[in-house]
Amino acid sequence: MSITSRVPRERHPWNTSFTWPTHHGPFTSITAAHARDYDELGYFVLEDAFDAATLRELDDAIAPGEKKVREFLGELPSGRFSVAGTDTQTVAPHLVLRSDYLRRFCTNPVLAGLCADLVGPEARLYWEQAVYKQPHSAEPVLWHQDNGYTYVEPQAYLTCWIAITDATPENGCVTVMPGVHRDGTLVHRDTPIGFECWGDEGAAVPVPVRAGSIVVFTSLTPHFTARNVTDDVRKSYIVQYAPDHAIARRGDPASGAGSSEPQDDPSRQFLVVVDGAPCGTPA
């Protein structure tokens, strides 16, 4: 299943002169081919890379957060919160706040080895969230990418979409727009179930992956997720890392270069990789 995007193919304001960073290696985590395909095609999978018990470590470390946001939108009138809605998938952020398992997972070998071979020798946590689409969702998750809703700069930082359960093209698994990211960031617009950037269904590739697996891509590749039709939930885990010196823009392109934060908060933005070589989980 695909869907169209109604905006345009066109670079945001603030993007006025990227340059892809091409990597070359050496590597530790990944292969050549990995990184070929991340700099030519916007992502790659990183196959079985976390087995069944740390999953279900990982799922029981998320539960309380997760339940705590459809709990949230069940007060809402709608049942609805920008892209997560109790019909639609919770969206349960800054779990390493409250999880101290979840703090470990996230400078796991595995992922702070991707982290040292595409992001660079001083790298945090940026982000990370769980993403738990519901059975028979009303809605998709639109073309997006993910600097697309926060503008960082550098632009091209890392997301690892891990599989928690098996993801299909009936569940939702991650499609993407393979050589776009080399663009840099696209214009979004705002629509009451997430941002929208531009996406070409006739050359749109889904990823299925088995549960364990990451699917591995840039911030900068055009992605979306649709509807899950199965009986089932559909589980994953996302986590972005980010060059130590990366900061957010905020404000509104249209009326200038707006304001700057630097993405370097300890409590969830702790470095993982530090000269080069994975730094341990800080307390």
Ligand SMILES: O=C(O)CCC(=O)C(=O)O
Second form
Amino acid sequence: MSITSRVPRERHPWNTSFTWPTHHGPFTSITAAHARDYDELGYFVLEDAFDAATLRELDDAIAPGEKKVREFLGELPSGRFSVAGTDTQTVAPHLVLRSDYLRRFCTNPVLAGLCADLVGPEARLYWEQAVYKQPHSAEPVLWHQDNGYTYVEPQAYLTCWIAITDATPENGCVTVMPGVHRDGTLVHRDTPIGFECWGDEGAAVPVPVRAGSIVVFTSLTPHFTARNVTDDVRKSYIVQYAPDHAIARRGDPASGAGSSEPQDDPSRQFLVVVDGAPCGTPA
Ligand SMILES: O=C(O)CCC(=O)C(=O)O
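Pass me the form predicted in complex with this ligand as well; I've looked at the form predicted alone already.
Everything in the complex follows now, all chains and molecules, and the chain you saw is the first one.
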């Protein structure tokens, strides 16, 4: 399948007055170059953030939830559910609900530091999920912005894509389109294999990373991951943080009807940064 989408480059109807919030620091965890890349390109790589022992623990903590999702998908007639499928990738969300280890992991100093520098003085875990791309996977993950799946306001939040295994162009590393995040949320179409926004093969930049590195990008950075054409599973854990008081908008932009839902469920959207500093793991 081509990685160039046919969706037009148009702003989402709710995205009428977006301007990118530039980061000025002072920074506690990232460098000025990281902040510049995040602001101008929409991404950067934090190399070797986690060691091999931590990655083993992370994989072990994810395993029960990932297995449940694989079993759930296996019971569906098609083996597929939107972007997820037994023959393509398992997507296991909300793992912090059942794992003390993952609750601690999502508040560790590396991630909380990124959060303090890039999200703001009061920030929460918004979402986390493991994405395990199966060997010889059937489909790519299409071009999308994370804010295209659920429309969150403020539109710009932080995605930390943590490589549990090496991520390469062959096994489906993240590929981004630099600079487009500054438009804010684009229109997406719902396809049988997930949401899709405008994408341009000519502007695509693959971001291969070693296991333990983090691809740090914005919720507005269009990205896709190609099919895994290797014999091994490509494993990632994706952890996202949003400003406290962020809301999710739902409804039909055309009719004007809709609702807004606070994103502060204490069981899985707990505070990570308070008064500009990491606040530790909730009990
Ligand atoms: O890890 C992947 O292959 C893609 C995941 C992704 O793009 C997402 O969760 O938004």
